[in-house]
Partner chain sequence: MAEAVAKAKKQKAPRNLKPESMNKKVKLTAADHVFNICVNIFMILTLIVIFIPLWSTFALSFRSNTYLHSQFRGMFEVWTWVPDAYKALLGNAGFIDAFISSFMILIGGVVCALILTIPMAYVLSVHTLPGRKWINILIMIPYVFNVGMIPAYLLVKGIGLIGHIPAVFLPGAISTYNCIIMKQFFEGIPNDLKESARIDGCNEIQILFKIMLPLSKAIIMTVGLFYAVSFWNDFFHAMLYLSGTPVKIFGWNMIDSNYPLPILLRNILMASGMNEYVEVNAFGNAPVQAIKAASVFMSAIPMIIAYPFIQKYFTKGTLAGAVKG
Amino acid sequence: MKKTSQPVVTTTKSGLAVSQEAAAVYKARNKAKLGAEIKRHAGVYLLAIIPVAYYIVFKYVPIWNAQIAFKDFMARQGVLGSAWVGLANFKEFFNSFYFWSLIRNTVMYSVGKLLLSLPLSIILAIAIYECTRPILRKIVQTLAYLPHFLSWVIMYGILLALLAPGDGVVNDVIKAIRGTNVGFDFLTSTKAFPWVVLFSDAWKEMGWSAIIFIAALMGIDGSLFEAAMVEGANSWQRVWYITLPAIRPVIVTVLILKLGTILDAGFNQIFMLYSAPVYSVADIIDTWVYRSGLLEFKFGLATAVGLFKGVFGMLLVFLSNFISKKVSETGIF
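This sequence as a structure, only the one chain, the form predicted together with the partner chain:
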């Protein structure tokens, strides 16, 4: 509607009165149209009432509550009643000894997971794509996607059965090889814990992350392979010169979009697996927020850290989305 009103104003520039009159007419007509449009969509607005109310209560009230990051929150005085303290909570966080270790652990885990599972899922996708045995392919596909649907509580149970120092299967093998009776406790060793986190995540999510690459692979034009075969390229060369370049845009997109969530290192996983002996290498921003906020009742400080992560995460999402749109013309919004 705006588009149609513009040329009228510009073409009647010679007579100002006329143009104003025309503009007024158009405005009135637009208003009437808008009114009619709103009336026509009354039912849609009716449908929107409950979800919008839900969003305001469950998504916007928390944002309003986040003001306690700038307050000395006292449960008795409530969110509004507590006294303002400015940036004191943020200063306490930035100056504390755990600040850098939290950032380091968070980034280490999310980058490590990406470095480990991205190549693995690409290789798995290519193997599934190239596999000439339909039954093997079907079984691998079914089994590889399954762990994504298991919760981290269940995963913890599986890891216990595997890694328990007393009678886990892995320790049975270690004991047999070394000929000792002492098992190794993977989950309480600061050296082994990060690897357990990285590999258990790769085990759980490898198949699921391969789906997007399989979809991209199935879109490759078959004539490319035919031409390459005529030219005498073998399977390795076809993978290297056709398959990988063909899915490069998807790889780049996945990589960039993951960048946007770099501060989400997997709360559920780490929360289930970690324990006091490995806090120094296991603590990520989210687990720390949980412990200091809900177990030690430092609500203001914990909210400040959560808010810091939220703002930083939002900037990263916008940045990664911007880069993604530039590079491969796809983004999340």
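Numbering follows the first chain given and starts at 1. Predicted model only: the values in this text are computed from it and were never measured. Under this definition, the rigid core comprises the largest set of C-alpha atoms superposing within 1.5 Å between the forms. Compared with the form predicted on its own:
After superposition on the rigid core, the Cα of Glu92 moves by 2 Å or more between these two forms. After superposition on the rigid core, the Cα atom of Leu80 is displaced by 2 Å or more between these two forms.
Switching conditions: you have the form predicted together with the partner chain, so give me the form predicted on its own.
Just this one chain is shown here; partners and other molecules are left out.
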């Protein structure tokens, strides 16, 4: 008897066994469908080109250049041609006389901003959400996040007008209360300068940070508040037992992400506000790298410090996420 040829059988993603011809037709239809979807949403893909290019150029390409941290980088020789020095740049940073004071100041400002700005942002978001007057809500929200769009150069001018020892608004009030003509220089005092940094950062970023919490509050089921009001719960009880638990996952996520940048204390702010008299309490890792690394063309040292900050922040994110999942069963991954 003549043997009949058996069709070649393949398996699709859904687990169905089909012939090779049917599989080819299936793939062709999927490609055509994908092409039609891409053509349909071409405008969206065109808009995505800019952010994708940004992340490639400024986020992924620098990963390759991170090897400068282990080299004595020379611009003429390039990244690959520069001499390999191993951990010499890291040792120079760790053995620096200012290392522990830099770590102390950086962590102090980062943690201080986190402990001050995060609760204030949550309180502002709840206050705006609970406001029953739409016009007042819009005015407060606009005025709150407007300072975010001002650069620290402009903010420095505003702070100088407020805190100047001679004719600053705050010092005019202090002089009137004390009955003296002697003002207080907040920006050159080692005791007052850290508080100026913390509160000015909270003032500038509080409104912008509150936006994500306002968005989370908008997703709460309104029937929960209605049921609580029927049961006799007052405003504080509704906030404590409904609002805060509902946005807890968002709070945890924001907290974990901010812990990843714990060594970023705000270069632009400190650089604009600090001066030689307050170096002992104002100098952070980034300002030291700017003076000791970039101004002296020690690009290897600057890259080593940046790599150290990145690795430390990544480990802190993993650790805080692990602890958060163990304690509250909430995490970002």
